[in-house]
Amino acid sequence: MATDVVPRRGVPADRAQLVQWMQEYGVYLGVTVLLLFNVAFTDHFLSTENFRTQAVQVAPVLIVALGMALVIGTEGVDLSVGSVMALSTSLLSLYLGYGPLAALLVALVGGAAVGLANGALVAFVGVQPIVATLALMVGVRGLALVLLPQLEDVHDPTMATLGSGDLVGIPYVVLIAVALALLVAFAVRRTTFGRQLLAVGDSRPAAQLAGLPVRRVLIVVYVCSGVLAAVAGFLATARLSASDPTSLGNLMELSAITAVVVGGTSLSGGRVRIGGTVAGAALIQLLNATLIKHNLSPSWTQIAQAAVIVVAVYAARERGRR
């Protein structure tokens, strides 16, 4: 539904409209531009194998970004998601002997425990989210390395099928990512919890005065983030056929935050755009792939992501001032 744009004093109406348009649809424009660029200048980009590879690589980023979107929707942030992925792969390697399902359950419990700790620090102790999750980021990565000090190969038929198998040509990891995106979108848009989440992000004091369970919402949000990060770690391990807590999940928090912010979820809370988050994750993956395919250093990927974040935050800042 179209909304009227009321420019703030001193800002031309056309500029205000442009900023709002970029905030709402800029991520889709970015994905379209990158697709057209690669179609024109990247060899074999339109091959089925390339699209399959891109989809498989973006799946863990998307899953982590879904949890990050929930956290940012409450005006928080979760810097521990990459470390939770590392913990997940360590627990997977340790408990895989009991079967893949048991290993998955242990990994999910580990992710939920980290999320519970984050949520408790934020909701009950009153620690700022960036500080609480930074502490867990460091501590959980250390725990993952204590549990599994070095890379270890994963030999399990079920894990191999999960990592490389497909259903009617669509990889299992992609199907899982899509299913989780639909589930999170439904929770945000169609459930009481989703409305409570947005109310808490919009104004925590007002939500408390209205009698909403603010602490419970915060706990659930951080637990969801931890569980989704654990799922991403599990799927990444299945795809790589190896557990490597040293490198798995490194800078994942950067990619997830970028996908969420570029997708239109405001850092000031009160808004969660799951469709935009999906497009944001696709944008980051396409950007990375484009730079790699054109023989640019991986360092340029980080620089490009930083530039994208600055632009997205600027657009959100301008929108918030109107």
Partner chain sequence: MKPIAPIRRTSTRAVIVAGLVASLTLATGCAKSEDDDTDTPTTPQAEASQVVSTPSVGSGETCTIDAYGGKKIDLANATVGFSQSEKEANPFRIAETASIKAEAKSRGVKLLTANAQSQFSKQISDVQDLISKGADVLVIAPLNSDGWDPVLRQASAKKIPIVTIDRQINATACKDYVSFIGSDFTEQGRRAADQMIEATGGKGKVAILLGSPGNNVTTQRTKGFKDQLKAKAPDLEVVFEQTGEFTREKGQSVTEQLIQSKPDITGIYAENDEMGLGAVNALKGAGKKAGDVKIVTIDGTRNAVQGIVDGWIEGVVESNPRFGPLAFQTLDSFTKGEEVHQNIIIQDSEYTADNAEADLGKAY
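None of the values given here were measured: they were computed from a predicted structure. We call the rigid core whatever largest set of C-alpha positions still superposes within 1.5 Å between the two forms. Numbering follows the first chain given and starts at 1. First, how it differs from the form predicted together with its partner chain.
Alternate state requested, the form predicted together with its partner chain (shown: the form predicted alone):
What comes next is one chain alone, with no partners or other molecules.
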């Protein structure tokens, strides 16, 4: 790191430094500001129950965002995640007769298959990620609806426990999300795959010439994204105690991308910030909760979300110019 001139933390001096500081820590600042605002102005905000609710609601978004962060780290994007959640819930409902574990496995295989298709299109056929995953987004949602045309209730007790139960006060859903976040963070930091992913995202030609298995990395990344989305679909189903492929995961890709980008992962690849992604997801959740709790008109919720995305994209643009 810096040897003679150490940039001062906390008090950014000039504009460039300010921008950089905002990119690194802006999301944490945003979360803090929202928390303080709510503590001051929202009734019954400082309660365990409330934080539990927020954590439970953010868990599926976070899990999808983890996969999205990996994909974005390779300079890609996965628009099919919401549809994969729908596919996952359809498959769960269809196979729940064999027990929840078997159904989960089928759902995960489904997610992996979609990821494989995405990855193959991107890595072998050379389709732009946005186009490839858009195609899958449309197709997979259709497939999910063919498999399960309408909402189906889930009565399985294991699923119910998973959806609403907890371990020493922490809901299972949240525990799973935290475990997955740690796992992904570990994979990015400590594994060969993580390093290769960053290299592929930063400079694909260089990675190729360095003999990296570029295609394999890309495929694995999309498979991870698909599997994580399937897990999110599984947990959302458990929480809802119903399979609803028509609405489950709608606009999930946007929430996930926002979480990742707000969290400081550059859209131009080469960087994956898991901590930032967690904070980004929390930021969106808190923003939504704040607007709902203060009973602002739904149009304002949409406008506020749009504003956050604009700010995030602006920050990403600044990042790209460096």
